[in-house]
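Here we start with a single chain on its own, the form predicted on its own, put down as structure tokens.
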Amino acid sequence: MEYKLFINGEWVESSAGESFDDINPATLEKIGKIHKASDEDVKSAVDSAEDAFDSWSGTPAPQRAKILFRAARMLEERKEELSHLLTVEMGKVLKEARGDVQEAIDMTYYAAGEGRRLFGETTPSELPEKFCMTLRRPIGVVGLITPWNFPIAIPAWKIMPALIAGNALVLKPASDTPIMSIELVKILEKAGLPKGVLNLVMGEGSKVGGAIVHNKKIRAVSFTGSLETGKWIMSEAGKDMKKVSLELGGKNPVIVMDDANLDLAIDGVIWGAFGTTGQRCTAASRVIVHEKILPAFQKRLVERTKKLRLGNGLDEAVDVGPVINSSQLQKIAKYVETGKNEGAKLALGGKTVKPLPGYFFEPTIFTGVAPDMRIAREEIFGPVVSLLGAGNLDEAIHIANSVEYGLSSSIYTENIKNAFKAIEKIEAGITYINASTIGAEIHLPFGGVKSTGNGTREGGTTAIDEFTEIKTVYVDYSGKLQKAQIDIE
């Protein structure tokens, strides 16, 4: 099928006449021809959003919410269809694709509910006959740039709070998975979203994403992706004082203490490390195990991982699907070679899967990993997990905190003191107790510390913070000039 750009409420061809192919990573079959936006197309999309902003921001938020509620119901009705399409386009196994779509449903309902909240604050004035409050205002035209690993959930995480807050949007999805964003835009269009409020442009990040970042009419940019790109966006957007929200990845630790329920911990590590083929910013890529139980844990983990089945995610019996593309496959293979060269021991996997036609890589476990090795510090974004030993909780936390990222973290323990010490001391935006590093819920803040981002949070009420500005209002009904601070005796 051929997929066009969506600008000012119309599906239009690329003005440059350029396109690219969307590829199924499990079969390498072409599933779509995608129109590639030119600089002129991006400009038209931004101009359309600017034109639509006044009317949309002036629409009462509960009325905006009605459109989102309709969209949420449409997503529910099409959940199974969209899940199959997502597996075809991105590769994750069908049960995970259903979870991806469900996140989009949940966020759409949640953001719609915020249409009757959008809370500000009231507070007493220090002067008589004076009223003080804050209220939220939309930012204006907002650029959204999303990754390929959650091709409908993450666009929804950004689109829905931004819309309910009254912003007009330009969305650029990842080139590997644009069809899910296209389907989401179609649903919002059918739900009654006015023309120009949401515009969709496809193409490579360096060109199309760059045009969004550099357009002076865009007042904010929300980006999920790599650290290097995030740094570039912050630097470039700062030249125009744009508001920037960044979610940039992680190197997430699971700590397994000697009193842990090992069966539960192994379940969590396998899910965290190999769910979505390790292609999550919250993936459990480091497992820090108490030295007393490390040999037994390692043996059982390897035995369980050997049983994982690779293949096309449409097969309900498959546990692990493909990685997204050839370059990612090569990147993972290079990290495996790096790990071996650094002295880590390859306990399982480490190879591409030749008989299958797609981009498949074996679930891989490294043992004997030191904290300063690259495989223990850098985000691989594939089905590769490193096992590290620690003599006690303090050492485990020190290892957990020794990387530049700080997104998600986990500890398995039956000791409440261990759990609360981990909560207090681990440098991460998220900490799970007796659960893996993945599984964020949409009504809670999502994001991290250090190089994981720039302090913003998605999800929950903080999603509204991301897409609004705060205005402070003073109403003096005294009928006389009152000078704050000066008139206080």
Ligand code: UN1
Contents of the next structure:
Amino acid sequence: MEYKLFINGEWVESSAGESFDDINPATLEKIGKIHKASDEDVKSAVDSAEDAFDSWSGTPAPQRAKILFRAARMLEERKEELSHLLTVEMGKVLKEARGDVQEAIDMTYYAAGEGRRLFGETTPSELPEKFCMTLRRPIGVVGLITPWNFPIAIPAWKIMPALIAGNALVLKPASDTPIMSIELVKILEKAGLPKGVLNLVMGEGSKVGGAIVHNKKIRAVSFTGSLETGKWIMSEAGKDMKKVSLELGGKNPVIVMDDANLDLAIDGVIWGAFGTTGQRCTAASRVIVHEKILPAFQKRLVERTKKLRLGNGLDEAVDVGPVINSSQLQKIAKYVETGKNEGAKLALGGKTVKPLPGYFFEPTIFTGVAPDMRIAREEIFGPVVSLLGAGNLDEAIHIANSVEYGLSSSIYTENIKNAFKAIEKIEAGITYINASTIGAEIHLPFGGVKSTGNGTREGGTTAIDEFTEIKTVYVDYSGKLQKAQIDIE
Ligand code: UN1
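Switch from the form predicted on its own, shown above, to the form predicted in complex with this ligand and output its structure.
First the chain shown before, then all remaining chains and molecules of the complex.
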């Protein structure tokens, strides 16, 4: 199958005649030939978004919402087929692929509902016969750059709130998973989105992403991906005062207290660490266990993890799919070497395996990990989890906070005091009590503190904040000059 760029409502070929292959990471079969955008293609995409902006932003939001509601219904009808395609393209097991598509459905309905809200505020004036309010305006042409680990959910998280707010968009999906974005764009096209409102360009982040970030007509950039790229985008976009929202890495801790329900904690750690083959920003990558229960916890975790089945995600009996590509596989293997050299002990896994020709890595558990080791501080983005010991809750929270990231976090405890202390003290955008670090729902804010982001949040009503500007309006109907701060008693 050949997949073209979508510019100004047309599916067009790469103007440079360039393309790249989309590969199934489980089987290494080629599933598509993807057209690669040239600088000129990115420019046309941005120009057509700019042309479409006036009429789209002038369309009443409840009318924009009708298109989103239609798209949501189409996504729902095609859920099973899209989930299948998602597993083939990205590798996550079918059950999780269905979750990914469901997250896109949920976000599309949620954003569509915002079409009849998009609330501003009203508040009294300090002066008589004067009315004060705020309203939301779209930002303009917005660039969206999305990762491969949630190939349809994350594009939907960005596209839907941005559209309902009245922006015109240029989307660049990750080169490992462009087909899911292409399908999403096709659905929006069929649902009646006017031409030019959403444009799709594929290609390398450094080139195509760079061309988006550097285009003067782009007023905002929303990016999910690595810290390194996020820093680059922030500094480049900052030169033109573009609004930037960043959703970067995580090194998410699970604290397991000595009063925890151990079965529950083990279920949560396995799901958090090895679900999606550990390829979530929210993955549980550090488990900080109370020393009293550490040996028992470790033994049971290893026993349970051994039972996980690796293979093609299309097989419903498989628990863990492949990692996305060979460079990720090498990166994970390198981190395992680093962990061993740093003195951590491998309690399970640690090797590349070949149940199929694709990129598979065993679920891996490190014990005896010290907080200053690289495997305890850096994002691995693979099926590798580190166990650390702590003598009490304060120490556990201290370790939890000792990394640069702050996305998700979790504590297992039956003690309400411990739970609330964790809520208060853990430096993270998300804290789960007696649940794993993954499982965010679309109608709540999603994002993190410290190097995980720049203070914005996706999802929830905060998604609307990400994609709107606030206009403050004063209406003086007194018919005379009234001076704020001065004409007061
Ligand atoms: C991500 O890993 O980038 O909470 C997003 C979760 C999912 C979203 C993860 N709902 O893990």
